[in-house]
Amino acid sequence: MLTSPNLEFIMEAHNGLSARMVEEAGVWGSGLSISAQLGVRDSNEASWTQVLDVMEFMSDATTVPILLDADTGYGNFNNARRLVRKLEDRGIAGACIEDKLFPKTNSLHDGRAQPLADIEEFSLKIKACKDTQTDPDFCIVARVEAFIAGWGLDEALKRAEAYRNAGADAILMHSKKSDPSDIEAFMKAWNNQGPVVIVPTKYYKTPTQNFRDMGVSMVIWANHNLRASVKAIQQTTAQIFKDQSLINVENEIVSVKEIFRLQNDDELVKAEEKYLPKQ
């Protein structure tokens, strides 16, 4: 998908059920969404092993590639390369690591310091990950946070080139501007040196065709299933609380049978017929 001549898309999921629901596309294991569904902040409050547990359920529930939002790799090169081994064990397709310091701060916060990692140190972290992987198809996406941290195009380009030379399979160029000017400037200067991934959460009004015209390789719809779920849960809970009844929500939510379908319950019924003794 990263090297496809077409613009590709992957969708955020944050647990096994949501991963199964978005299986038609590739899956983005969003750090923000995974931490939020665990009820903690996106500041490495969930340990890497807790994230790994979530990823295992997501991998078991799907047959499509999953790219994990792996924050900074949860530490230095040694933590990052250990993560790669564990992700490969669970059938995860790749990890996206960002060039900030551990513990990270979510990139969309306003007015927060976003200190960047040393370029050489982060490049060597990428190299350690690539040297460690055993699956030749496992991908490391290097996420450049220069624009997020307030730096300009020169810094973004310098970092992207260093990470590409260190072995990154793709560059994720991040921006929280409400317009795509950062991305446009980068894509023009980058001159197709390798695949570029973007996350248009803030510049969502930009027509998708513009990303094709720029030469972007992949778009991540990064947190929208979580946000949709929160709204639905808030509305349903408020309605039930107000009515002290289910009468006004039953037709607005999926049936219990749909949950069983998503849980692949039919397979269990067939397996029970095959493997349990007949009564």
Second form
There are 4 protein chains.
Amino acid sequence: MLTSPNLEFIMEAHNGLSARMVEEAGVWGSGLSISAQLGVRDSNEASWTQVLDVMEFMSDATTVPILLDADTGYGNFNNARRLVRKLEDRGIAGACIEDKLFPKTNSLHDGRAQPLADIEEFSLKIKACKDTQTDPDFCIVARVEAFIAGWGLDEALKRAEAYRNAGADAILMHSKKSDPSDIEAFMKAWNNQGPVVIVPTKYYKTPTQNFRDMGVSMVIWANHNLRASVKAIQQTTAQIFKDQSLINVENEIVSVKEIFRLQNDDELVKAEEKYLPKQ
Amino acid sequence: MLTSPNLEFIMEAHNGLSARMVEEAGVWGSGLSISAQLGVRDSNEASWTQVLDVMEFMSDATTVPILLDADTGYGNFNNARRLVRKLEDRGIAGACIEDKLFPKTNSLHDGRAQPLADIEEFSLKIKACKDTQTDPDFCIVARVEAFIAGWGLDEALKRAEAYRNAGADAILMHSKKSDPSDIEAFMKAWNNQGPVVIVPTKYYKTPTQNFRDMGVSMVIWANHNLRASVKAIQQTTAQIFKDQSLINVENEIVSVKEIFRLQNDDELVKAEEKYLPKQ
Amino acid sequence: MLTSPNLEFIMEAHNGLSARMVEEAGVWGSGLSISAQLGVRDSNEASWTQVLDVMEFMSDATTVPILLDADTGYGNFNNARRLVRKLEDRGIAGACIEDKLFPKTNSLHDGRAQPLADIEEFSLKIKACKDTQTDPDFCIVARVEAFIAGWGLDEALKRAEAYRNAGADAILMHSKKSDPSDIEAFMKAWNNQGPVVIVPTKYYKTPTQNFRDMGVSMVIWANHNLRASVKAIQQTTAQIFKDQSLINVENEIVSVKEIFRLQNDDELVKAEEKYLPKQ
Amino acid sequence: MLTSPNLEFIMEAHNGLSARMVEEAGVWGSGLSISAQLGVRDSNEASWTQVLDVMEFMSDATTVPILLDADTGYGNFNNARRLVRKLEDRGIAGACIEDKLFPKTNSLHDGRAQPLADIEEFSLKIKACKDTQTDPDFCIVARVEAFIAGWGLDEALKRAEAYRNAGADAILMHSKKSDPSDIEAFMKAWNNQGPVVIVPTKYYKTPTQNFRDMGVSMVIWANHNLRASVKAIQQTTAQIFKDQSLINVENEIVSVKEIFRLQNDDELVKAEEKYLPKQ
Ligand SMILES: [Mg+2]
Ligand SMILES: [Mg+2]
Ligand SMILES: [Mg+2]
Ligand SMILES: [Mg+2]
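Output block for the form predicted in complex with a further copy of the same chain, input the form predicted on its own:
Now the full complex is given, and it begins with the chain already shown.
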């Protein structure tokens, strides 16, 4: 998908169920959404193997490719390459690693320090990951946090080029401006040196055609399923407690049968016929 | 809550985040919802320690008591009592175990066999759990599946009495009829021998006052947060893919800031001021 | 190895380290040894995913094939086939499942009940596993507990034939007699219908040539590394506490350098030279 | 034990079984031994939750206090304080954290860089841990790696004093010299400012009375059970493969019954009599 001539889209999921519901395109295993659903912060409070366990359920639940938001790789090059081996075993399509320090801070926070990794150190981390993968299709996306950390175009460009040269399959250029000016400036200077991925959470008003015109390869809709489910759960819980009854909720939510369908219960019913003795 | 003179309510949650959002009353750690969010079936496909990991995140995320839907106890008396120790360590308030066989089948399925446990075997399992707990407030709720399995009132009553005598803190009487006739019949015959819990997923139209009048102690709203989030995710994903844009979704879902609030990020910001050196 | 014309041998291991030390032949992931090293009983006190985690460390640590002692498959056909998928993902070569009930009891116990599975139910479980595997080389070994449970040759033979017909790649015929008479009788009656695996823990005095003469395909040395390490730890701890000093132990145990060698630290040193920036 | 007037001893264990076998004094949950038994390197290749899982099995298996070798705390102050909460839940008595950078390198390696943490950063990490614990008896031992990293007495003393002032219950002063000169120099300069713990793996020839005379509070025998079991497994595996028989090994190792005893199977037999229906 990264090298497709069309603008591609991938959608956030945060557990096996939401991964199964994203049947189009591909899945973004969002660090923010996964940490949030677990009930912890997007600051590496969950261990990398706890994230891996979530990814395994997600991978088992869907047939579309999954790109994991792997933060910084959860440590140095050795932690990152160990992750790559584990992700390959579990059928994950790729990992996006960002040039910050472990433990990381979510990029959309206001006013918190976002110290960047040393360029050479991070480039060698990418190289270690690429040298480790055994499936030639496994992707490493290098996420540049220069704009997030308050640096300008020169730093962003220098980093993107270094990471691409180190073997990154694509560059994710992140920005938390509410307009796409960071991305526009970068895309112009980048001049098609390789696929670019963006995350328009903050500049969501920008028409998608603009991204196509700039030459962006992929857009990640990064946290909207989680945010939608929070809204739904808040409303549902409030309504039920207010009414002390299910009566006003039953028709606003999916049926239990739909849950069974998403769990693929039909396959088990058929398997029970085949593999359980008749009474 | 089980012995309160009022009718109490507890609400389903299925991960740390939803547990945090249920701030009223208590939380039901639903087996259906937890398995569904993981992307597997409510047939003991997730191991008991995978369920325990979910419960730990849930317990860490909320201050209200959590009752785990512990299926059959995941094996015999020894597996069940081992679970009790692990739940106590993680601050879970109680476990509901049901008188079916491992691996279990969800009770709301139509036309699937629901073999029941031997009454003596199940009663001794309850006794083993009660003998094991070290916190006197830990609760064992014995769930009677006699109606679900197609048996009548006599079997339901016999089992409820046996389990209560074995030490169960409360009886959960389950029914999948769309009217409350099973429950009504049972409550009359039961004659206040101890607290009774119900799950009106199918007979959701029954006014809550009727449950009060019957003498029910607790109502579980068992899967509605999960079902609400599925609806929300389906709509959100469909809308975004249709529009190839976030523009029509942004205002229908909670903000990223609200996610940060639910993750309690403020506490971390303050802690960083206190525990990180000034640059 | 199961279909080799020679008598083959596999050796017990119980964690990543012991798996790495068994460089010859193959590894037996012993249920007794794994549960014992974890500190729990061989009665399915560890969950199947906890066993799977041990297997993943073992698989990562060795290049020889690993056969997991998978007890009963940890539930019904659905649990067993789910296990097969997970073992394949982790590079395990095969699973041995036994025809007892979940939770199981170790076969070498005296005087404890060893109820057997229904033959049809267990045969269908084997079939479900074989239908599930995607790697054609993955092996299912069907372990017959008829002798262990106090039944005779007829029951053992009937079960072995049923499981072989259901698709088992080999039969493990277990016996806890101190002489090989059970095995001899079975091998004669079996008449080369397929590979047979044995576990001579109790009849260890029988010369190995006898097993060759009977036509046995594989011998499992099932728990001796664990038992050797227990002896060594008991002696070492006792000696050190007696002396209140390390002086009499240092030369009786391997060096710290040997531990580093077993951890393959040299590879990391080289990788650090390659992937860490020069200071 | 840390504040006892006598010289105390704690012994390494690396899994539930070895923890159970250390019945005297206390247990050292060695990072080297735990990583080695898992089959990975002592460089934070196992995630902190994988270490926690090992600690839970160890805690369940023993009644003596366990001090975890918690490396650097597995990240910054927030990761370290999160660990403290999880260790308390699992009944672990304390954590030893060292003033190096994540991911760490084993201290006994020759010629590898051992960069130290900033003193203020590490002191605040200790303070965060102490502020987090809810059990007043939980201990934080601050391990000073100044000698290991090639610094001298001044740096070691400065760090020890800072960490003690930050709330550390004891200082672990590490040295990899084959004589106790580092420790002697430190103990003199330290002048009884608080309990000191040492790990005489390399200076094992020093008579224990010398440590008493210097005023050391606790000695850790840090990896000898693991090293003993490696020796035993190497010998046992080699012998069995050489003989192609168990005959020369059976009497050199403990019996299967001894394994059952260590697993506390008797308790389960009695529980089965109490909690399983009579057939
Ligand atoms: Mg992220
Ligand atoms: Mg349920
Ligand atoms: Mg076994
Ligand atoms: Mg260590």
